[in-house]
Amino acid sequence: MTSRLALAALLAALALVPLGISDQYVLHIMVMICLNVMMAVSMWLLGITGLISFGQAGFMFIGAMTTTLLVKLGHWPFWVSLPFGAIAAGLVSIPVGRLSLRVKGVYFFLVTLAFGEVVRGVFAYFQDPFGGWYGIRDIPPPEPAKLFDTLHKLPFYYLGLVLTLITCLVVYRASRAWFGMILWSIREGDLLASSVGVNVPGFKLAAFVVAAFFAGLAGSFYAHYFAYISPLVFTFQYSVSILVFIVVGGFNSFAGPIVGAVVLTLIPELFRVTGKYQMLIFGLILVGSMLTMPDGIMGAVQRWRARRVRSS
């Protein structure tokens, strides 16, 4: 009951607090937190099978490009094209997953990394209709355009918050249901899981597709928020950043990727005033957190709670 009240209070704060914020830059940071949480949570679902994909940025790019072309060239309404971006990423992930899941370990990393680079390469090579390396600009905002004005971030924040809550709800329920229990068992030992009748390749593929689906959804939102997409945006480095969010937040808890995404989105902004030393300070904090909290922030919180229980 207490946890439900805390969750309700948190949701109320997320919904009401932005109404009192007039600084558009602060609202922009909150939108970026929504995007990063969506990506981190989607990768975490795949990660509980023991797999880490470096192709998440590629699926995000597919979602962004799909909705962009549907809206800009096909003149589809944003609200209709939005789910198609996620669906397109999910459909592309099926053959990619079937191929990449044939290998394990570092080979899986390399295959998914290659996929992300191939996506960037294809979109960069064709000037028409993908815009080449320059990308596509002036992507229309969601309807009504008067409400979703690029100079006013509050409507985008609420849209991002809704999409983030949907992503978190689906992934959380999936991870806590029988589907998630099977994924955790595969992580502990896929041969053991297979020996008791679990269709290991099938469940890994399902997790891969769901992760790609929500990455595509995040990409669709990204495209219409920034009104610009380019192969220079959806890079391998962004996929690595998403993995860092999960590691710093803590892998063994659903809250881990959320906390990691929030903290590591805020820290660079807090040290922006340091100028050229911004990334140096961020790197030192990142290394320090990994050395002092090897299980992530949530792992440290769980250990602190355990010590309090023992001491009491």
Contents of the next structure:
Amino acid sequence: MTSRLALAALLAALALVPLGISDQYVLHIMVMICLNVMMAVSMWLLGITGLISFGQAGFMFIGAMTTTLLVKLGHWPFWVSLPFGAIAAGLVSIPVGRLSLRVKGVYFFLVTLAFGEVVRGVFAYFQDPFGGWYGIRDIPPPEPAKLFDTLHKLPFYYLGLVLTLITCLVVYRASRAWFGMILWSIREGDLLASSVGVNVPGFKLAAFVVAAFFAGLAGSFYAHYFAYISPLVFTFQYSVSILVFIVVGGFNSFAGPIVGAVVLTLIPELFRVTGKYQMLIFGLILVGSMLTMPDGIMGAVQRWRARRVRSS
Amino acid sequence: MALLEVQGLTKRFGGLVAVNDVSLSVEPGEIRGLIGPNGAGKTTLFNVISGALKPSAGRIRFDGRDITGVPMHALVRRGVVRTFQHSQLFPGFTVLRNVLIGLHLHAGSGFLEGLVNSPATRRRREELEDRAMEIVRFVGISARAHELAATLPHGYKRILQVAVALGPTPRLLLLDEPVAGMNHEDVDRMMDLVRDLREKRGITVVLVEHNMQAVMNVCDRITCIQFGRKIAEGTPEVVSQDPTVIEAYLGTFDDDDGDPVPNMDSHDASNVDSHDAA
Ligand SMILES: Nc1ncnc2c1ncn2[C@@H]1O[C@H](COP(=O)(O)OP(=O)(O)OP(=O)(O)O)[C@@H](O)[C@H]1O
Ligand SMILES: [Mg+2]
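Given the form predicted alone above, I would also like to look at the protein as it appears in the form predicted together with the partner chain.
Then the entire complex follows, led off by the chain already shown.
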């Protein structure tokens, strides 16, 4: 009950507090948080099975490119092309998943990593229609254009918030249902799971496709928010930072990737004033948190709670 | 008609013939023992029958239908379920949840079903939880239903593995060394459980075991293999007196009590702790 109240309060705050924020920079950071949370949460669902994909930025790029081309060349309305970005990423992920899931462990990382680089390479190679290394600019904002004015980020924030909440709801539900329980069981013991009839490759593929779908959705939103996409954005480094969000937040609970994405998006911003030391401080905090909280922030919170319950 | 019929089964690993032209048939309701020295090919035979490996030659029929080369997850649906020689559990799950995963085939597990979470889905889940509890009670570990599998004592872990395998409602259960590393008390519990599987659930059982006492007590018939070949088959009395079987285990007689039954424990490193525990 209290957790329901807390959730309601949090949602209310997310909806109302930004109304009082006029600083566009702060709103921009909040949009970035939305994007990072979407990427981290969707990747976490795949992570439940014990798999880590280093190709999430590739799927994000596919989503971004799809919606960009549909709107710019096909003159599709934004609201139709937005989901198509996600669908395109989901469709591409089916053969990619089938191929990469055949190999195990570190080879899976490598295949997904290679996939992300191939996507970048293809989009960078073909100037027409993908824009090459220069990328594509002047991607139209969402409609109605009056509302989504690039100088005013509040509507973008609300759109990002809604997309993030949809992602979180879907992933949370799936992780709590039988589907999610089977994903956990695959991590615990894939041999045993398959011996009682679990189609292990099928479940892994399903999780892979869902993760790619939402990465594509985040990419779609990204394209229309920044109005600019390029191969320099959707890099391997970004895929790695998504993993870092999850690890720092904690792999074992749904809140982990969210907390990790929020905290790690904020921290570099807080230290922006330190100028050239910004990334150094960020790195130190990262290493420190991994050493002191091996189960991530949420793992530490849970331990702290358990201790309090015991001592009271 | 035999429930399981294996004909001329051969499995090669490169130059090594792990299972060599083995034929055997198991009647419905039978408890069959499969014995043989280390490396004889018992686990490989299980792997092939259960669809984990494809045979190099030979045919397998289950309930009159050819199941040669049918993959494991499909065979499970038809009622052929196996357990593993080396402990396989979901260590981070509770006992109950381990068994619940075993009931996977009876659950609606799709991604979309999870999203909708309809009342029907929830009812189904509750039903399955009841069934899992019922299985936990049947195998006699309900006192530990809510403990993590990882924290169970060894004997309970082995029993839990059988409980998980009951989830898909098997008609034929292949148990690979279910009492490996157990103390006497736990061995007796496991053997009572194996009898219950047949008596109360009508399950046909094939079990690999090095613990001769257990095999002799519980099995109707015993098949002995060595170097991948079947060397003897029959009732426990017949097989234990068979000269080829005795020869296969020569040097490992339990001299202390002059028992003609060969003792294979000394072969098996995994059984060492059973002596400690006993
Ligand atoms: N996947 C494999 N690849 C290559 N060789 C294998 C494989 N599996 C088993 N073998 C070999 O096949 C032979 C039979 O092994 P298997 O595990 O079936 O014996 P076992 O009778 O179960 O022995 P144990 O009593 O020790 O469990 C052994 O020589 C083993 O090394
Ligand atoms: Mg074996």
